[in-house]
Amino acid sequence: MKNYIKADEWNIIEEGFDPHLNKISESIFSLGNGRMGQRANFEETYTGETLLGNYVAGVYYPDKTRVGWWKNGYPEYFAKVLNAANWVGIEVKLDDEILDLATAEVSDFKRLLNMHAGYLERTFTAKLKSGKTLKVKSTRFCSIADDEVGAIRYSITPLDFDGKLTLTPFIDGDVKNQDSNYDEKFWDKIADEISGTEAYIKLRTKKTAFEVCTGSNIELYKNAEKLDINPEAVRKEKFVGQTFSIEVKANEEITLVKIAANLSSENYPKESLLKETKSVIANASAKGFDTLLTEQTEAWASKWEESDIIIEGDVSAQQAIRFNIFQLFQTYTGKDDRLNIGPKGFTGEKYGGSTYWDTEAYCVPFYLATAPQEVSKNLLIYRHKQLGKAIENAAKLGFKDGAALYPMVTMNGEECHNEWEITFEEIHRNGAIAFAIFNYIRYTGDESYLSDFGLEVLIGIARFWKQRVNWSNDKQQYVMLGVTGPNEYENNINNNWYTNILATWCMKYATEAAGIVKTQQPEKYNSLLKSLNFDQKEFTDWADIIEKMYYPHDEKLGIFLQQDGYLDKEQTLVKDLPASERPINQKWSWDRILRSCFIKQADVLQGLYFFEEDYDLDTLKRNFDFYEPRTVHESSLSPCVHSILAAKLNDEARAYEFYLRTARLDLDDYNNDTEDGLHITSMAGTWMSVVEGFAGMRVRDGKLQFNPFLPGKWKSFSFTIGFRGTTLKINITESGISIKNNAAIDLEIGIRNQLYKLAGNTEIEVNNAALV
């Protein structure tokens, strides 16, 4: 665990430069706007350890799978969001000496991520080997007001010398992914152009033929006065830039402003890509850096108005929740239903930037409450558009008749994960997609989604589960063999309780959804079932499986068993593990992990989180008290589920402990892996821990319910949510809860199982005495 980020309510601050922490900071201080993003790499040359990363949403490459032994059904590639052209680069030379923080003596270094306004600022003083000293201040952002534009303002002040300053702003497309399986570079150059202060390069991905045009325009200032300098063009392989040479004197400030843009063939015809990029650059340059930054600040203010969580009395917790919300909105804005949320967002290459089940299980609840309804709906439509591919994925594994198996990892709907125990066996991801449809409708009330999109997906998923189970003559029940549950420290197990319960729930919900569509839109219902070659006998088959499914459990302990034979393992608790042996995924052999009882993340408890209405508190407590002490929480998705369940059990200490772990997972580098990129999808779990955990928010029978408590270190906390056309401001203090309705719609609100009328544009306050 690291602890070098300064506590601040609205800023992420690093003071002092430690090269050993640089890759971690490159992740933490990353920028994005939903359409493109970048790690916090330095603008100037840096020959130290770094992970360069610039990314353009939706642009990927099918890197050839690298495995030792091929198995039938393996995907042939692993799709990767590509490290794209580096547009932030500015080479700085003082006379003939290059500024390089790896070789210079660095002082007064400060990096600041302003989350309220959405920009990154960096200041430092550097003494070069020659003895020359200069001061630098850079400010940059990726605009969410215009998501094709990025901007940099880079100021240099010589402190103790006169001489020649040479600046070479550039765009470098000669890049590769650090995780390239065969060290291949994925881009070909199509065209480039340098004209005065403007530079453009157009690249095309190999195999997939995506095209991206990156352009920039440069302005130079001396002591705030604009300079008119004709630069020298610089052109190399997949590299364009300009060199500006200026005679400077001590204490004169030279400022370079770089306005850049990334446009892709996903949004423009390839033949007009260069022209459109020039137009974007011209419009952005006409506005200028200050206006672009003002627009950025205003756009972020609007987002914070909808989504901020305010915590009084705990700066560390306040900083953490805002950091997580900030990174979620930098990653996904919901404008494009072709895009989704990679586990690392725009902050690193691990997991390939592809879509996992994390989106449906963790991110959908966040966007349902903090963004317009279309945003979460687009996440669901993304999966509907890929239903055909899901049916193809299932067919490759021997399933038929329209059975759909959604991929564990994907960019275009086709499975591209290359580990057998995940690709073939971690099939519970299908259930998360069905649950997201249910969750969306439960929250929004938008049952029309079923007839328009949802029922078709639910039927495909139910068909898969029907074929995936088999009848056990020994048990006289249906069983599910050879699976991997959410706990990936168990592979190829039989009857994972979570997977079994999820499978039958999917068949129940598909049946229920069919009834809703049949009642509301009978013609559409009949047409859909005809197009799917659906036989009414399928409902009967599903009902038989639902009735006769086997669920492993232990009567003596009163718990659901994670899988058959789990209690045959040596039952060691995490508290008895030496600190020197953790994390076990970095210290133990895989064989040893698989034979242990240790759990990577919520598994049985994931099911109890999804379906908590079906179980009483005693059942939840028995299972929580058994499984949590055996959980090592080595998945970023683990602490939030445990925090929410602990809160439901009124276990305030553990609820808060798990909240801090999920909230500051990246800021404090809990798992020693932040340098690979941030854990974007688990950041939604941080929000869930506050809103579903501490505030106890649920939707029951179309009504919002709250069961709040205030963590002991907090004076109060408040948050805003959207719900069915209303915007509600919830404030929880030591004395009770207040809810303000900012719309003209009347609501009924449940607070600790008691219903209250909340008229439009009014506020209710319920004190704790009334809640007893």
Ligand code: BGC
Contents of the next structure:
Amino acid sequence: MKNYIKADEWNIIEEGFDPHLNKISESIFSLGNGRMGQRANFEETYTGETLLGNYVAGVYYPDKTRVGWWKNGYPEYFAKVLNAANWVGIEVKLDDEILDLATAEVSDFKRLLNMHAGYLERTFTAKLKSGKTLKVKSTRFCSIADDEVGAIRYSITPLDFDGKLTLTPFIDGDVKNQDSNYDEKFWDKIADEISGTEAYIKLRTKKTAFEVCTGSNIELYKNAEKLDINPEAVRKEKFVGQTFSIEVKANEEITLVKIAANLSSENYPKESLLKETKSVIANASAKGFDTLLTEQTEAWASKWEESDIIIEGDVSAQQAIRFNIFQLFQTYTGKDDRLNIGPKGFTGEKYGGSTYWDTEAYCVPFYLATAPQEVSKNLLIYRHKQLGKAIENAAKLGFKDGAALYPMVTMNGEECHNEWEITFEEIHRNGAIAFAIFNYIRYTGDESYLSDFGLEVLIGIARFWKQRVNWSNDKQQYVMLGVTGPNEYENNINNNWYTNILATWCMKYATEAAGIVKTQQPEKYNSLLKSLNFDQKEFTDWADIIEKMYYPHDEKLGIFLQQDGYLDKEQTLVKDLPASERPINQKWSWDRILRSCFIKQADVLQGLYFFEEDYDLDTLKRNFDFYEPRTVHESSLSPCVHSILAAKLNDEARAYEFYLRTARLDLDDYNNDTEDGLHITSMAGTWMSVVEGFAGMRVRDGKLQFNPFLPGKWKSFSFTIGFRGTTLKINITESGISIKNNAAIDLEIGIRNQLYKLAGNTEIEVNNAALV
Ligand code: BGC
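Moving on from the form predicted alone, kindly provide the form predicted in complex with the ligand as a structure.
After this comes the whole thing, all chains and molecules, with the earlier chain placed first.
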């Protein structure tokens, strides 16, 4: 746990340079725009500890799988988001000395991420070995207004000397992934071009043959006056740049502006990539840095209009929630249905940048409420497009007749995960994908999604579950054997309650969805079922399983059992674990973890979160009180679900306690792993803790409901959501709740147990005293 980020409502601030924190800060201060992103690496040379990271969405490398013991059904490769060409580099040389913060004496160092305007700023003073001192200020961003463009303004002021300043801005494609399985480099150079102030390099990924063209154009200013430069080309292995020198005097400010672009063959024909990159560079350069920055500021301002959460009375909570929202929008903007949200976004290599069930279970609710409907729809369509691969994936494991098993980890629909207990067994992910369809329709009311895309996916998933269960003669019920639940600290278990309940829910929902499509679009329904070779008997089979499924539970304790035999384990509580033994995934052998009763993340409770309407509060409480004390929360996805359930149980203190564990997870490096990258998908969970937890927001029967409380330390909190054509601003204070409806659309809204009319363009205010 660290505590070095200064509290501020709109900015993330680091003051003072501590090289030991550099990799953590590189993650925290990351930039992105949904199409590309990068860690906050320094522009100038840095020979200290760093994790270089520039990423281009959708461009990956199939790194050959490395496992100790091969099992049939394993994927051939693990897709990796590639460390791509580094376009931020600027070598700075004063006479013969290279500016390098690892060797210079650094003072007045400040890094600032302005979340309102979407840029990163860094200022410092450096004293070089020779004693020369200079001041630097850099500002950079990845444009959200034009997501192929990035820009840097890098100013250098010599403070106590006159001399020769040599600048070498460059694009370096000779980069590696830190986590490459065979220590290979993943890029080949196809072409490069350096002409005057412009430089381009076109690289192709090995095996996948994606092409990315990265280009830049530079301008130079002395005290705001533009200078003509005639740089010399620099060409090295997969490296293009320009170098030039200028005589500078003390206190003169020299500013290099570097406008960059990244275009990929995912969006352009390969043969025209270079030409298109040149044209993007020409347009962006014509606008200039200031205009690009203004566009960036405006684009972010409108994102904040739709999504901000304002917390009064707690600056550190305010900073944290905005940081989470900011990073989510830097990662995914929803413009492209081929893209998704890697658990680390564009902030690191871990998890390969691939798609997990995190998207459906955690991120979809966030984008549903904070972005236009197309954004969450595109997340669903991403999976619809991969249905064919999910069917192939299931077939590879022996399933048939159109059964679909979505991968645990994927880039393009193919499974990438290669631990049998996850790949083959952690099949609950299939259910989360179906649940997201349900959630999307519940929120938006857009039932046409079912006939256009959803039903096909639901049928594939239901078919899988039908084949995955088996009839137990002994129990005279259906069972599901050999699975791993969300609690990955146990594998190959039988009858994971969560997976069983999710499986039957999927079959019920697929049946219901079929009914809706049949009524609304009979022709489409008939042709879809025909194309899927659907036999009406499948409905009967599903109904039989729904009726006769076995769900483990314990009568005496009145709880659902995480799996068969869970109570045979030695029952100890997390509070009795010595601090020195935590986190257990770092301190204990895997064998010991597997045999213990400790739970990695919400499992039974994940089910109670999804299907809360089916259970009364007493049931929820008994299960919460039993499972939470056994949960180590060693997945960042865990605390948020607990926070929401605690809020539902009116346990405000615990709801807030769990929220704190998720909200500043990365800012305070809570789990000592921020240097690997940020926990992007769990950031959506933090948002859920506030909106679904503290505000108790739900959509039921097409209506919004709130069941709010104000966390002790806060004076008030308010948030904006989009809902069925309108934008609502909800404000919760000590005295009650007010909701402002910003469009001419009439709504009915539930607050606690009462329904209120909220006419278009009006506001209601309900005092706590009036609430029951
Ligand atoms: C969690 C999974 C999650 C993955 C990626 C793991 O630690 O157990 O539930 O999908 O991280 O975030």
